[in-house]
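Coming up is one lone chain in structure tokens, specifically the form predicted on its own.
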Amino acid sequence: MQIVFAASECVPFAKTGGLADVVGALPQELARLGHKVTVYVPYYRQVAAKVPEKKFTIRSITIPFQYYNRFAGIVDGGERDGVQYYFVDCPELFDREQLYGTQSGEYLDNWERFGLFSRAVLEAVKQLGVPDVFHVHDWQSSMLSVYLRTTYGFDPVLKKVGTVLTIHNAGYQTYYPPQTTEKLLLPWDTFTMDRLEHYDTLNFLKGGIVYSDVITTVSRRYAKEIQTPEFGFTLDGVLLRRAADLRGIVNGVDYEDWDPAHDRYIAAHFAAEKLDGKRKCRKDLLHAFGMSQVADATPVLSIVSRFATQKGFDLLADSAERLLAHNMVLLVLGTGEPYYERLFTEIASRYPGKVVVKVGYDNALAHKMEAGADIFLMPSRYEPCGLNQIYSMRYGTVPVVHATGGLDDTVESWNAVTKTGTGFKFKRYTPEALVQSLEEALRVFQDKDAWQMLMRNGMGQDFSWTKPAKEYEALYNEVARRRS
């Protein structure tokens, strides 16, 4: 089968979040299963830094807008691990400092940038290889599904191609004035309540949901959650209408990068059957945070996160006094919303010697934190999938999580009687529930035999891409059969 991914991010070329990790790993796993996979990404400034030489496969594609044309080229990114990469080049739209916007807000012409990207991919595949299925991701490439079933609906080359849309986070949407419909040269009959119109705006993600053959999201629990007003971000109604075509597939992780047996960033390697290196990693982590005097009996908690409202740090602020009354230290790494950057800095100033915060992102330090901490804290209000809890289990770092989305799907609660489970979960989104769950973890930490069993349970989990890739493979076959 031939599969084309169209996405706004992909490691190692351009990344702001987990979307890039998925688009970097899933195509390679599909290629190992014998499929022909191609990935299209905009030729951002960040991509140009990784692929500076523009080898054009297609030098110029005309993309019409309401009163003018844009011109895009297709840059050959070469083949890596069996996957062909192409980049859509349009310097006036993509040669910018950031992918989507600045601290002041998103770029005002994102409708044009990602509208062009979607049409450029459709035009490119007609010359470079028409797929059986397009796999598009989030709002940025949702318009490909819309164009495919409207403007390109009668194109004999494309009309039988299926589409799969993956929603990585329903909270990320865009809203444009009704006139954007004309600017993108879409038929006006697409701007209706059951298609693209959303509270008198044009909504790219809604269009993708309506026009894609199948919609997936990144965990089974999150697939149910986004059909509710609490987590659907006003799209719960349209998602409910597409419930029969909505699937949840838990993301995999790349154990080539995240495994303590061969992680190049950590002080010592270790595995479930030989945990000695974990102690060295803990010592190295504490040294990196200037906390070298912490006793062995004191559990080390870590947070590696984007600082955002979604991540549940309001619970942490409300429960800090009760949590930090316990014998523990908390190490935090992250960047994001200024409010939470200030919040963590303030907590650290109130609890010197117990809390250290580093504002920013440091990949090497993130690996050290996964390897060296005893407990990893993820109190997210919602979490479509989450990766850090999966990394943590692999490193014998026990997760304490809110039972939502992918966190609920991937972490099994510790059972002291059966000695099963991989972490601790709290169901109610309240400071009291967070404190109770963490206190339970701290009690079990004092029982070294139970704690080592808990660590080994987590380290034995397999969240590689093998199983998700086969689920996607079955889904692509289903979509292709529908369109045949």
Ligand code: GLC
Second form
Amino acid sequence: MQIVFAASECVPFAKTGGLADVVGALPQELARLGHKVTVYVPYYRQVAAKVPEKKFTIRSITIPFQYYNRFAGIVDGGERDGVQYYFVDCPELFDREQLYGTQSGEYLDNWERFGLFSRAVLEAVKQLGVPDVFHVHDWQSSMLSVYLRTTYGFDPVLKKVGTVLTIHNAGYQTYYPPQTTEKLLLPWDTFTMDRLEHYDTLNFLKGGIVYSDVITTVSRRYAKEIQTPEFGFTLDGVLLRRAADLRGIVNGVDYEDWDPAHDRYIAAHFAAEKLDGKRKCRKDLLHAFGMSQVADATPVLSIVSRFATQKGFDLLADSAERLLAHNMVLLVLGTGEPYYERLFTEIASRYPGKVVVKVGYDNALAHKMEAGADIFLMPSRYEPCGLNQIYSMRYGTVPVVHATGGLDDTVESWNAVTKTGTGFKFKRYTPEALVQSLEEALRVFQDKDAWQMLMRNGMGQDFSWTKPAKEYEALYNEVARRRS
Ligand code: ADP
Ligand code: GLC
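The form predicted together with ligand GLC is what I need now, so please give it after the form predicted on its own.
Once more the chain from above appears, this time first in line as the rest of the complex follows.
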């Protein structure tokens, strides 16, 4: 089967979060299953820096807008592990500092950037290979499904192609003025309440939900959650209407990148049956944070995260005093909303020698933190899937998480009687619940045998892409059958 991915991020070319990890790994697993998979990503400045040569496969595709045309090129990114990569080039839209915007906000022409991207992919496949199914991701490539069933509805080579939309995060949506419909050359009859219109704005993600054949999200629990007002970010109604076509498939992770047995960024390798290397990694991590004097009995907690309201750090701020009264060290790596950067910097200044925060994006350090810490903290308010808790388990770093979305699906609570479980979960989203859960973790940490059991339980979990890729494969078959 031929599958085309259109996505705004993909490891190793461009990444702001877990979407990039998924788009980096799932296609390769599908290729291993024998499918022909092609991935299209915008040719951002970040991508240009990673691709040695700008070799055009298509020099110019005309993308019409209301009063003008833009011209996109298709750059050949070559093949890696059986997957073909193409990049949509349009320097005036993609050759920028960041992927989506700066600290002062989203780029105002994102409607045009990702509208062009979606349409360029449709045009490109007509020359480079029409797939059986398009797999689009989040609001950024949602318009591909919309164009395919509207403007391109009568295209003889495209009209039978199926579409799958994966929602990685319903909290990220875009709202544009009604006139954007015309600017994108979409027929006005798409701007209705049951299609693209959303409270008098044009909403890309809503368009994806309405026009894609099947919608998936990245965990089973989140698939249910987004159909409620609490988690649907106002799209719960439309998602409920599409409930029969909405599925939850828990993400896998790429153990080639994230496994302490061969991770290239960490100080020593280790595995469940041979844990010695982890001590060295812990030392190395503490050293990287300028904390060489920490005793073995002191648990090291880590956080690696985008700094965003989603991630639940308000709970941490509200419970900092109680938490940090305990013997522990907290190491934080993150970047994002300035509010949270200030919040963490302020906590660190109140607890010198106990809390250290590094503001920034650092992949190598993220690996060291997974490997070297004892406990990984993810108090997310909501979490569609979450990858860091899954990475943590593989590194014997015990996750403490809020029982929401994918965190609930992937972490099993420690049971002291049966000695089963892989971490600690708190149900209510309150500072007290977080403190209680963490205090339980700290208690178990003192019992070396129990803790090792807990670590090994996590390290033995299999979250590779093998199973989820088969689930996607079944879904692509279903979608292709429906369209044939
Ligand atoms: P989200 O996609 O919501 O940010 P995930 O847990 O799915 O959350 O994925 C986050 C990914 O981004 C992980 O691979 C994580 O290691 C990485 N990451 C997040 N923040 C940073 C950072 N400051 N430095 C390096 N890697 C980071
Ligand atoms: C989003 C979600 C995260 C998920 C990732 C990959 O960024 O916030 O929970 O793991 O996408 O699907």
